[in-house]
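Listed next as structure tokens is one chain, alone, in the form predicted alone.
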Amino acid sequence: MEMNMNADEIYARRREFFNEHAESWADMWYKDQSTGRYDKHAKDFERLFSKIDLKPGDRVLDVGCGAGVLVPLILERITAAGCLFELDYSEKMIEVNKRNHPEGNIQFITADVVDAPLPPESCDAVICFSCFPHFHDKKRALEVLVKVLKKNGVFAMSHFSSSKGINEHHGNCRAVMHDMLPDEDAMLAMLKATGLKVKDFVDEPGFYLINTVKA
């Protein structure tokens, strides 16, 4: 029965899932239960941002931003001179994100990734953290995101698990059981087709990263 769901039903279930868990998302995935601090993945974030070239004044799109776990890390690097676009199709995630991050250089956008309302070549970097498998039309999403990037802009995709771990985890969750990361060959083909040059491709237990630049 699950596999017979049509595309609209899959999309609706996925969106409902993220709306239902918006308030507790940070506690579920980023809180160290032994200390109460939200630094469970501090070393992983440090590793991730050591690979992403962000600088003061940059304009950054945090796509599939959820409740905004990346916000402080991005703002620290682009400073008040930069601009951060927080985009998610879950209105509840955006509500939580906006409530927790009042900084004036953030623009919050509720929209599907393929409808991202940003002008062509308007961003210095696009970051997809823990979200690419959930994109309904991955090829189209990638095309849209690359379009908003400036020439030589950074496109980075990351998860704190391997592709195998991600796909197994999603396969065990009814709401996102259809949301899989493409294999390496398929992913590299998509990246090449959209004009992205791969600098780093890491797929290991506990860490996945594709770091690219727009040619």
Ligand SMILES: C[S@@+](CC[C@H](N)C(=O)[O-])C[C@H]1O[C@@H](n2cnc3c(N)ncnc32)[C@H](O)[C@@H]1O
The other form holds:
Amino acid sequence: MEMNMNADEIYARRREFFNEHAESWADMWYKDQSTGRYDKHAKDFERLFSKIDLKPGDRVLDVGCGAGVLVPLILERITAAGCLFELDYSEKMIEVNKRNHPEGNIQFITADVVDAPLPPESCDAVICFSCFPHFHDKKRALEVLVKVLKKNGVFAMSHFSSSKGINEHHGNCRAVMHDMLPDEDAMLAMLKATGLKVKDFVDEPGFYLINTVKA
Ligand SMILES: C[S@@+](CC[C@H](N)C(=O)[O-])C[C@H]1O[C@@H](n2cnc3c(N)ncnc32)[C@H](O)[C@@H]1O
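Form predicted alone already given; the form predicted in complex with this ligand follows:
To see the whole picture, the full complex is given below, headed by that same chain.
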């Protein structure tokens, strides 16, 4: 059946999948079932944010934000003086995210990444956590995201799995079976073509991070 699906059908099915799982997303991925606390990946987040340079007053785009797992971690660093843009094309993810995060310095945006309605050079950082493989036009998505970054701004992409682990996981899930992380060479070529300078590239069991700055 998948063989016969065209790109529009794959796109629609993927979006429907994220809408259907929005309410349970945090329970599925971040809840420690033994304690009931949402801190299953606390150490991984600590490691991720030790690498991303955020400071009070920064303007940050959390793209493919889902239900907003990064919100408290980003707000803690940019403080009330900063501004956080939570962008996702799943209206249900944005609905859940908004309900759980009433802070006044968050702007919620329901849009595809390639249509991100932010002015050029308006953000200090763009964080792309656990979502890049799902972008249907990765080259265009990167171009758009780099455009909204200020010069010397940070672009970080991360997963709490290796690229091999992510690709295997997606391969086993019908709704996202086409969603793959490009291999290291292809990824580095794409980043370079959009004017990003790579500071860290980590791809190991349990952790993937590409940390870059806009030249
Ligand atoms: C695997 S989930 C991760 C969500 C969140 N970052 C997290 O880690 O909990 C991927 C997210 O990317 C969003 N997404 C996928 N393709 C997108 C696109 N083209 N534009 C905007 N958001 C997209 C999905 O709706 C989903 O919320």
